[in-house]
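To begin, one chain is listed below as structure tokens, in the form predicted on its own.
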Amino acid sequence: MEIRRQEAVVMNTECVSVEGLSVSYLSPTGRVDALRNVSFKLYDGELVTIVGPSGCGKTTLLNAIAGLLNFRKDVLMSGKIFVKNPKSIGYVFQRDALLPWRTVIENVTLGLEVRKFPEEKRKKVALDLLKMVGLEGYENKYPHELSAGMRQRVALARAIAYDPEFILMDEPLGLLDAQTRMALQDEILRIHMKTRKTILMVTHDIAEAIILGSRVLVMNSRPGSVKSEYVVKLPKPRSALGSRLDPEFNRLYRLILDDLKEDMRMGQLDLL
């Protein structure tokens, strides 16, 4: 498969490699091909974003990398997926998926409990993370007492609580209002700068993809594949507002938008 590259990118240690991945779903009414011959690599410490039309298989791609499709009888998969440490993956979903009967700190420590971390260690890690995401003092609140943006901050803290090497994000800001979304974009940038985690993030928002990503992967419509790759050379540190004012942002925005036009349908992409 040919992948168009806008510019060269400096490579570090490989964290994730996807080679010729194809995924199909089987049902009584027939077969749906979700992905076809997807190939790309991620390197340690990168934050790479993915954009593409609705239904092109972006979530399927994340689930395949996370290993969530491996044992499904209604899924056919071919190709290769390499993850440097498959037991060290965090996942942030579009909906925060917090457990409503657990407090904020109990939600954050969930993964640590599963891994049998001592209680004192769990509490210290959770409190440090809540401070980092701006939720110090909210540890004993319940999810229903928080705004949508605050709940997503808790979800981010939970995803990195057990120190995963690699984090998948499936449109984590998609349900938020514009102001909260920009605040969380800044939060993700700050967390990434501080932790240097490798992150692969799906978004429908072209601007968000450029502001957050060191590279933007563009997928075509179903069956999805990676048709283009853009290196983002916005100066750092970045911000959700300030980066939009940079000429490089506008240049990349136009290029990616033009690249997507053939697959665009009403409501499939956020263009602002």
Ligand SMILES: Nc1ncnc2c1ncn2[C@@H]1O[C@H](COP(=O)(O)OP(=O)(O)OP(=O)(O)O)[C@@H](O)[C@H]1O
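Source: prediction; values computed, not measured. In this text, rigid core is short for the largest set of C-alphas that superpose within 1.5 Å between two forms. Numbering follows the first chain given and starts at 1. What changes on going to the form predicted in complex with the ligand:
Between-form comparison between the two forms gives a rotation of 16° for the smaller rigid part, taken against the larger part from C-alpha superpositions.
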Second form
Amino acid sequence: MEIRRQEAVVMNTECVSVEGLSVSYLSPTGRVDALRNVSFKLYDGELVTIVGPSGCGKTTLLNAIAGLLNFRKDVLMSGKIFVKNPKSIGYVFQRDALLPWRTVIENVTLGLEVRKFPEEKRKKVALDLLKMVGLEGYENKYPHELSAGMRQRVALARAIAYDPEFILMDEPLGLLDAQTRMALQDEILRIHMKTRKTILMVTHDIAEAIILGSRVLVMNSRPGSVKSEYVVKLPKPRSALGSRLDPEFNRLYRLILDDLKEDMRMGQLDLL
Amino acid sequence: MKPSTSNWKLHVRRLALLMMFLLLWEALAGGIYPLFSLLDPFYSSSPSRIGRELYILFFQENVLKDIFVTLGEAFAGLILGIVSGVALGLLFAYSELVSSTLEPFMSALNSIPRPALAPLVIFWFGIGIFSKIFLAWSLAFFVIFYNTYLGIKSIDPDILNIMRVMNASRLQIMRIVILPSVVSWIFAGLRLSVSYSLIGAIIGEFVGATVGIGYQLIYAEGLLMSDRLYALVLVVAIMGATLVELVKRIESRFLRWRPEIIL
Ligand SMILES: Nc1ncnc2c1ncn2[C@@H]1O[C@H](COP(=O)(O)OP(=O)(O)OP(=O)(O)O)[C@@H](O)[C@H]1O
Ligand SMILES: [Mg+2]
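Rather than the form predicted on its own that you just supplied, could I have the structure of the form predicted in complex with the ligand?
First the chain shown before, then all remaining chains and molecules of the complex.
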């Protein structure tokens, strides 16, 4: 058994830093301020989760960090984004973004193909990962032949396959049933323990945010910014089930829920 | 996919319907009992007369040659249409400057009814095969062009984003994302452009030619050979249906990744 204590890992190198980031979309119907003055840091090897109401700019934030808003003319950005190794990012999109004309295995090997890995090596990596996400035997199916939850798992395998240093995940388990979801939460914890990758993960599920994150960032809506931050002091190694039974879990759940509720009330006042 | 057990029944039903139709036609045209003829066979022709005419066409007049000339013209126009349509479609998709400038001209050109263009084309290229190839091209090109251009425009932006996150080069994005989706959009337009290129070739032959199915049709019309007109229409129909069936076969092989759409 390989159990490393998280405390033993020195976490001081910055992997990502976001400073005073504001993003607005300019659309024909008007200007939408998606993010205002967002600042936070991620250190090497951390798994940080983000929760926030729908439409508060979580996807926008991940896209900005991934450098995907730089291509666009309809986006206004200000502030600073630093990513230690922008050439080694993995991204699980909210909508799976699988290539429909490629089979499952061809989708998973995409990143390795781009990096010109030899065919056998690509295949081996992909088959291992598919087994890990519970999709053994589906390698030659096309995306349209899979359920939405299965497609999400393929997208997860694809983002890990080429071994990026830093992985962005936008609700990667959002469409799964409770059991599969817990199994994959454990899998993400295991991968994170083993590889010490830096992971930034968006989720709608407060429980998931606490179980997985070493810190939870709570965002508020319109225009989104980081409202509060909670350090999760659950014992390691964590498990999806074990963490739920811890009193610390309940304490944090309450606090985060109150945060989000307060934001909702303010949202309603806003409308009046 | 339909289960194959019900397949032969379907075929029997279709064959029976066809036989009944032919028999009725033959009878009404007086081919079975001359006194019982409601139709004038000069206008209505009849299956037996058409059969005789087909025999003459294929074994005495070598209509195969006309078929191959027309098919060749249509095919040449189609290939040129695909090559140029894809090329310009890519250019439009990649260059905002080109597409925004040329877009209105393209739709203006495409709205010219090709029969109206045919005499001018004959004037330019003569009555040989090139005028027909041009007309076939002029129809196939636009279908392929619009399919390519709009196809690229409708690629899921997140698929391009994932390629960018993975640091794919422009060339890799082209090979892995753009071209495969262009191929699928070409196939989507292929059935239409195959029929269109056949139409283009035949229109050209109507207006001025010395060989080809269109020429044979005009010739038969001039000599009031009604049975031959029926026979030739049948030949053209079979040509068109065969081509479309062929495209369907190729299509289903290439587009296996697509969900079957049932409306
Ligand atoms: N391409 C775009 N053009 C204009 N506005 C946009 C665009 N994308 C997002 N927005 C706006 O920006 C805001 C934030 O969107 P974003 O997708 O980042 O939210 P989110 O937090 O990911 O929401 P969800 O949890 O529902 O996925 C929304 O108000 C949305 O309307
Ligand atoms: Mg989102």
